[in-house]
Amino acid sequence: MHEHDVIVVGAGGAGLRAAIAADEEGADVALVTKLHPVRSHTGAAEGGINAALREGDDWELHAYDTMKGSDYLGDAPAIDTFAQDAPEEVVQIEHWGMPFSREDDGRVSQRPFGGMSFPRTTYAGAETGHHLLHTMYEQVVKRGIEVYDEWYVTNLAVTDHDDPEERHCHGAVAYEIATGNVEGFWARDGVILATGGLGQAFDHTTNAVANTGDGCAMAYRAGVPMEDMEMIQFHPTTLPSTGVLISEGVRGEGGILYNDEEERFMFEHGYANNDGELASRDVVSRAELTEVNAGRGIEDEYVDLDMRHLGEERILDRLENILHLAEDFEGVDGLDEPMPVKPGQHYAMGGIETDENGETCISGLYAAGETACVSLHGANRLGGNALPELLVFGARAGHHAAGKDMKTAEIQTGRSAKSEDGDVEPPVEPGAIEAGSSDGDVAADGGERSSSDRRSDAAMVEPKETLEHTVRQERERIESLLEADGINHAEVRSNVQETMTENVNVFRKEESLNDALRDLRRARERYEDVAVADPSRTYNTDLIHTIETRNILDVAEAITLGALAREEFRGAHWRAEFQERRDEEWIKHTMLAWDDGTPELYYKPVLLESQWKEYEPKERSY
């Protein structure tokens, strides 16, 4: 058993930043990741980093111009706190040696990008994310951060009381890659889940393949709420053969969409009058694929983005990258021709219900990044705000959970800001169907558990009680994968990913998305009969790919139930029966908890006011 006072899980930007804040604290703190930190998928963010950093910008413009993308489903207390922080993390990552673009005068440069009132994008080229994570990992190597690397966090160690905010999480268990051994991390004072994304749901997706969802899926078993899973970005540009992403600067810094009859569309057909390509990324995506739908798209499958009139000089300073992605995946030349681009699955706006400290409704147990829903976006993010929402929500987390003194959060987690019951009505009944179980259905998956299935005196369970019991869990589990005969998770997770692609994406209709419900029913009741077909102990990519296609199916589930109930269109989730936005019944978030195996769905307000303003939802036009 290793013990530290703060487990972060996941050393991607929100994780490293996570890990510094707690170092920062006195903590003896240490990251247990799945990939070596410099691996992690930050490192493919090309865009950039939004704060209010110049004269004439403020953060009260940030924060407004966030709100208005987020189509006024985003918490107010968590974009206030947000847009304050960002100038503080990025002066602070600047002097770490973070190597941003500058101007002549040595000042940090910064663009335009999509939805945003002022150019307030700092950047590196178009490799920002790799920079940040390598600046910020410099400073874990730096500070002696103990980093558990290639180490697969399975489950969390979290008592088993019946209600999930008198919970607490003790720790994590883990798969040593390298070794085949399975181990307990005791947190004396709290775990930070930072697993990223859950592109992997599709089968068109910028995320990298390790993108499973994995915090999401651990902390929703473990009790706590999904906050508007329905709410998925599909990012406008890009490479249609791999999903590969093409920046947002290369629109930030003046390139054109086209149609296949030559016409910059966003302008022209009235999709953005004002911002043309430069509109919100929810609003661009669909203007693409509405074109492509009229027959106006480029082998009826994409559209043109022209760089080449902004000039060799000024591609090679900041767009380079761009350049070798567009010849390696499509042999285009960006400096010649046009680049094809449609759009693919790119971010998740909603996960683990947090509030602005990274809290959960399980103490203890905290997330930050991607896999977290604080709620910044919405139904909607803006380009540049994900690498900045790492920085001061990873931080957060990490000095809250190290004990710093923090403003009391003004959201509310758990079941206790519930405002009143869903009442979706899905076509199969969703839930818990699993393989590896040795004790069937769960409550609080990996709480301590009696032969009644539930411990009376959950409160008496000693913290490394729980931890042990935990990994006795995971071993039995991981053993009977290994040694069942079933056929390979492959192709259940195909399976999830051909229905979410076809059924769930831009734009969705109710009949899809029962399609999608029954798809993935059956995708469920496969998997009950998977197994490993590689024995070895060491290394065995087949055993870590079928423990993440359970924590896919629960991600695909939640997002597809959520875009079932919410009965509108706002950002992101567009429904075809639903053609507009209606704020009287659904300026509230949708959430899913998970107690004993059947997801509950329903609804808690959006906190449109903060301590410091209050925001009036407006038409959001571009």
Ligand SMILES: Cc1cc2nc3c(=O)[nH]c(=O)nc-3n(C[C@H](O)[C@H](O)[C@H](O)COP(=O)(O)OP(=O)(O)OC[C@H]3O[C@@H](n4cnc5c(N)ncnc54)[C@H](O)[C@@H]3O)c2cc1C
Contents of the next structure:
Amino acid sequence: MHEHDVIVVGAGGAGLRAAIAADEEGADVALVTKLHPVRSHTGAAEGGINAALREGDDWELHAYDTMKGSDYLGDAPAIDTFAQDAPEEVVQIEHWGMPFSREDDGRVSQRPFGGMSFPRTTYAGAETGHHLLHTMYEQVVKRGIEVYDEWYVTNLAVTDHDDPEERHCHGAVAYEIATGNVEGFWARDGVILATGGLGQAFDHTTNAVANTGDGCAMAYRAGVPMEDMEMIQFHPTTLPSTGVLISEGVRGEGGILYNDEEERFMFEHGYANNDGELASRDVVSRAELTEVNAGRGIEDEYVDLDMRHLGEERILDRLENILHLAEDFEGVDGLDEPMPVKPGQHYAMGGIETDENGETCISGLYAAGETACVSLHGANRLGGNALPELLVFGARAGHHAAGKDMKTAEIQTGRSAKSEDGDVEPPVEPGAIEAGSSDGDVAADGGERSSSDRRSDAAMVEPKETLEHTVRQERERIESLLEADGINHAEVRSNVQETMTENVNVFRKEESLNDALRDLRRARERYEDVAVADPSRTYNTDLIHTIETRNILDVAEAITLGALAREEFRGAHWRAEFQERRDEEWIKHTMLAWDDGTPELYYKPVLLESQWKEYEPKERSY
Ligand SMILES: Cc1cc2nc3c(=O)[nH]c(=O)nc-3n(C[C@H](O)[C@H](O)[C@H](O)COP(=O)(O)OP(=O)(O)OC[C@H]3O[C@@H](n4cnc5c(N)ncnc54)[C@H](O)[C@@H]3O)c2cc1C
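Other form of same protein, the form predicted together with this ligand, not the form predicted alone:
What follows is the whole complex; the chain from before opens it.
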């Protein structure tokens, strides 16, 4: 068994920043990660990091833009904390050596980004995330923070109590990819989940294959509610054949979108008469698909993004990486021709419910970064707001887990007197097993014990035994997956991805959401029969992908149930049957709690007031 004060699961931007913060508090901290830190998906971030750094800008403007961008589903205490802490965090990474692009006078460059009222996006060429990861990894090495890389965390060690808020997280269990060993990681003070996005629940995504929602699914099954899972961002400029992202930086520098009739449709068809291409992402994605559906798409599929007029010198200076992506993945030379683009899944606004200090309702368990929902982005994230989120809330979670006395959070987690019960009626097919039903083993996979088995074990209340028990359970699960005969997980995974892209996309309607739930249920049934054909104990990626597929299933179902429950149009969530934002009823967060394998829906109020400010919901136009 490995033992540390703080265990950080995941070593992308959020995990690295959390680990550095815990180290700053004097904690013995370790990073446990399935990928080497610099291979984490943060490295793919292109466009930049928002912070109010310049004269003429201030945190309140940044906060206002973020709240407006969230379509009034973000929580004011999170947004205000974020906008106030972001400048200091950005200056900090600059001092650690982040090679930001600069103006001739030496100041760090800032460019406009969608939905921002001030050009406040700092960047390092079009490789901002790559440099950010390397800058923070250098700090991790310098500080001697222990990194267990290529260790795949399969479960959390959480004590057994009926009420999730009485549970405690004592550590995690991980599978060493190089050897096949399964070992426990005892956390004296806290576990921080920083496992990133869940884009692999969709088949057209900008996310890497490693973004399988592991942290969300593990926390969900341990009893932490998932918040606003239906809020998925579809980025308007992804390459049609692969989903590879073309950064918003291209539009920030002046790139223009055209339809098949060579119209600059953002203006000519009135989608965003002020901001045009730089309207918020949900607005631009819907505009593109509306053009395609109206027969004005190119090859009935995509639109063109043109940056030729920016000139070779500026493109090479600020967007060189984009030229390589367009050439390598689409065979297009962005200096000579427009680039084809269409919307693709990009980001999860929802996730593990936390407060401003990164704490969940299970004591000792924290979350930060894309896997968490603090809720900063609400119904729509503004471009350039995820990287500062990693820094701000990664740091806060790290400090808090390591024992720093933080101010009491304004955001409450877990069920409270203010929670309101919800109801969502997924379709039931004769003979089909209910989504997440606790009778039968739908919630389980080959070898995994169901949550009711977990609850029957009295030893689970003892901290060390909790971890030892979870280690035994995970060893059994893995052995069973390796020994059983059955189907390959890939088939199940592609069924999930296809139905999510087909039915839970930019435009959503009740019938399609129900179709998706039916497909997911069938996929769950099939998943009970999965097995790993490769018996190898070293670098068995088939085994890891099989376990990840279970996580993909759980998060896909949560997204779809949330989408079916939310009967309005807000931010990225568009419903055919409900074409308006319905503030009177729906300024509330969708919460899904998983207890004994049954997703249970409830709501909690959105906080439009913080200790600093109060926000009045307004119509969101750009
Ligand atoms: C192509 C692209 C471009 C983007 N550009 C921008 C941008 O310009 N500006 C901006 O603000 N945002 C941008 N974003 C969003 C932003 O980059 C991400 O939200 C953010 O980097 C996520 O960071 P993270 O630390 O939460 O997760 P990641 O960087 O994905 O790290 C997750 C970590 O968790 C580990 N992990 C996962 N599961 C397990 C497990 N089971 N066991 C052990 N380890 C595990 C992985 O190994 C990895 O180290 C972009 C996103 C994409 C996809």
